[in-house]
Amino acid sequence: MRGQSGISLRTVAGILALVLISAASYAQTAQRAKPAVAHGASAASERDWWKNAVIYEIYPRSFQDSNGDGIGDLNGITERLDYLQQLGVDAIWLTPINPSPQVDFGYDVSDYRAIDPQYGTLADFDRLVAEANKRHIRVILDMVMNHTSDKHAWFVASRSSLTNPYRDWYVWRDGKGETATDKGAPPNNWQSTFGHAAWQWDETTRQYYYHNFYVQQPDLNWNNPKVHEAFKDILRFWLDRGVAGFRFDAISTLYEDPSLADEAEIKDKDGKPILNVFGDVRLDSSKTRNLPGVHTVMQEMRAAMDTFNPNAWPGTRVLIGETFARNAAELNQLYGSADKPEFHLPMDLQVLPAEMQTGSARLDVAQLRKNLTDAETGIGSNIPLLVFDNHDRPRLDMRYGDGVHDVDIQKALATVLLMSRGAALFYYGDEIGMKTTPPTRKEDVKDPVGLVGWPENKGRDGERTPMQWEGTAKAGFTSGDPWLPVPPSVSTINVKTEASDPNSLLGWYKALIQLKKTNPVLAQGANVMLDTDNTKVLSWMRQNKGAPVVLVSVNVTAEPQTVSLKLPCAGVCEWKLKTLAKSPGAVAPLTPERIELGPYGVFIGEAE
């Protein structure tokens, strides 16, 4: 809160002049940056770009360093836009780039309207958006609304006194049994996602504040209408700068049960409490996740974003949700209704679960088929967003690789991701098969999760290592010392090597994305599962009325398989296949009655 006494009219006039000049300059820059409708696309297809979108997640600190400090930055991303254009993505999602103490690497925001200096400036951001627009790539930002940094001006004010106007912007409570000399116990048994109690004592005002995540990430109080208005203004600030939407972080945790009742302990079949990786008793999260108020907030945010013209570049401004729905019915609720819409694309993280590990549970065709069917059919006419990998999960190699067929397994999973109906999101480095490389010593750990959970949980550093552009010691990522070590796998797994090999994983991603973007059936057609009793091969067809059927078969075993697919047909039908894509060296089948697949082999073809 700034006082206004002592400011002269001349000063006010000067400030207004500067604002108007800056606004005019930015408007001219933004106008120059807007691309024409690309590739002959209609205005409607530009508006609905998100319905078949390929979205690429970038962890900015690890993508490309432009100034030699070992940390990726915005100018580095701009340098690599040609690569992203060649890959064929529609949008890039940047994890947080706002000023932050970096306790949780940006997810502890201290200023929502600026850029962290280690990533660049607002001018660098505007240049990134302008250059991305020229290449028909949209920019999506992470929006962290559950909590702020404890260094944010709001929280600094909030903890200064019980009567400060910002006190009610956060969740403060007295301790149990508190006295003038004893702080008492935390208000309840709620736990932090990062381990141990979710309540932190503040000696200055002698109350506890709630933090669902790290101690330095106090939760905002979404029962306060001023918090709602503040974030709507923040969204508009970035939308005015040309962003195409937001991925809302940890959105399921916005609200807490006002009764402050304890959460139930999760127990095994013998009635004994189950411990998590931090040594705490696992709780059911019933009082701290997916409470009804989340829907109201997202309806408000959607309404604010829908005021931006969807018929002008970058088209519809999308709301993507980091949602933790347990099934398709819960996921469907997050889309909202026709009169009260919420997310355009809540993330479906269930099709390929994070917890499945090769050795204990290989790819299960029946479960994968069920999950994919739920994702495609359990959400009505809404558009699914499939997500197999991100900055919080071990990469696909650790979860599903066998050390022998890793590339083929990742080609198979990429096929499921990109040949299914709807939007698809994948993580930087997935397209070249980057490997999870966790630290081997606690002193090397950077992630707060690993610092608390070591050695059972080594944190998320292993999936956040620098992008492997070339097979050198620094991977073409930086001229300095990279903030995380470059894995030894860089010698063979890198963009430069794979770009020259048409049979590489990178070549496969490019081919799939090209099919997804250019084949109308793959862009819009429905998914229908085939051969549903098969426990070795996942097969489905994509179909649009009046167009050739597209068949997809994916062998998810290490043994060769042969499938015979029966397509629905009125009368006598002699189907013939035209190959669209297949595993290298595989025989192109002539009919659906005999499709031969090698270990983790894939076939994609049109049937007429």
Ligand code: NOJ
Given for the second form:
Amino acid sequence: MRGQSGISLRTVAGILALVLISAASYAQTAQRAKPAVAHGASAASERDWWKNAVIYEIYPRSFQDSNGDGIGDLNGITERLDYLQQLGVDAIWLTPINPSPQVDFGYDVSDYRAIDPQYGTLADFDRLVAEANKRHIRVILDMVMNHTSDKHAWFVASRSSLTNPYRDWYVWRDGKGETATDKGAPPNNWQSTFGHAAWQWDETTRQYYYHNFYVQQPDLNWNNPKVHEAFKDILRFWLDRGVAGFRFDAISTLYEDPSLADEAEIKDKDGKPILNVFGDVRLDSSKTRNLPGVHTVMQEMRAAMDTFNPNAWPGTRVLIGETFARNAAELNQLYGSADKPEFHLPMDLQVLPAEMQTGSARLDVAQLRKNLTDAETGIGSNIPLLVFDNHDRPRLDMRYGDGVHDVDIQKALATVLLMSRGAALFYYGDEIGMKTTPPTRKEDVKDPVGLVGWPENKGRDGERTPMQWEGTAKAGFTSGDPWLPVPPSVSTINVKTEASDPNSLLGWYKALIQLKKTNPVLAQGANVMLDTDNTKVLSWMRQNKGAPVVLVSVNVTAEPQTVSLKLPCAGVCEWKLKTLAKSPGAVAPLTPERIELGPYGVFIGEAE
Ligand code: NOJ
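Given the form predicted on its own above, I would also like to look at the protein as it appears in the form predicted in complex with the named molecule.
Time for the whole complex; same chain goes first.
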């Protein structure tokens, strides 16, 4: 046992002041009236809005700057709400906007109940929510629960002494072979997701703390019930302000195995350890990922959210998970059960995984079909949430583009995303085909992942460049110096140009969203794969009792293809096809038995 040092009076006073200030601001917020918005939609569809939702991810730093400092902000988002309404989205998810030293651009939170001054104020936030609600758009926040910033008052207190009441809010351990004069080795071989050891020595109290992400992101100790209570309060704080739900960040890493045993090294077929992009030996993550406690926490958070009345605007408050399931069975568990529900919408990041980018056959029809079938059949009656793109992955152009048909490929992928059953989430700029534009020099890198991983891993700056509103040097994003450079592609890829072109990618997204929202079969019908031996064209139908089926065919090759779809029918059936949407220039087919598709061409039609 270590010597216990006394707790400083200043620390106690500081914490007390913090608690009082937070309690006072919470009380004020709770009194503020929630926006009462009448939208004319049925009560049930308002409550169940999330089941067919189109959710738009905004990286606030990069969306719209309103004050010329080169960094996007909340008032900027408010200015662009009309655009989002015209696009047809149901909800916007904002990546973290809380005060933060911005080491991980907001994913290092130093105060969960305020807005970072770079992004605005709580009053700006309230205005954003009210203006979004007027346009029938809900606001979803990111909730970072695995870790805080090392500048958060909890951690500042925790690291101040071994006996501080907040000591047990984080994961502190002695070093291996530590003595009074020697810090010893880290407690085990666990690694940070962002490279190298996950343990950081802290001289003040002479222990190591655990950080699954950066050194500046110490992991919270979820074995401490006070951490649970603190987060339930934080959820209520924002729900009282009118938010429609949360995207829970990094949920799989909440718990660590108490044995602190080393993780096993992953070896190649010759028994040699495999290295990751940071040059570290790859570990099997068995002691730090998806430990059972995660389910209990989700049940608890869901129960806290379910106390909010789903029949009042903004409807059901949704719990979305940043979840990395390896297969549909694992994903299914994240929904919980009827009596112990967990996520409404754990993200399915597997249908179009980041790593499906081998050789020239980047889009493999059989694999896509299998992934979609698993997503449809492997989760019972739960609602899928397909996510193809986000602020952590290279954009679609880099993963799936061929440099020639990029727009058509992105139209094809948008079709898969938006014409499948369930909720769909896409990332700002996907709708115009923004290109991944990584930095070319290490000195320009902003994301520390790129600094640690350079040159193999250039980090995530490439997918976080300013939104391209118009074809000018600053893209209409800012009047100042943008925090990341505007990509050269801005001259052709921008909202203004695409809005006036009926054949643009933007036009295609709008048309698909409109279809998803207005066609009841697309809103609710099951996905059934068709023509399942075809290795070039992905076809499926959406089916709901008593309504005409909707057929979707997507050519996943650069050559023209013709498909002949046999629809299930009793006796002799003659199908008539009505086109709902098709690639520009394509001939409208008259029958499912002959659908002609150009390179990466798409057909969507109703069969009766
Ligand atoms: C996942 C977030 O999407 C990513 O951007 C962040 O760096 C990590 N979680 C750590 O919070």
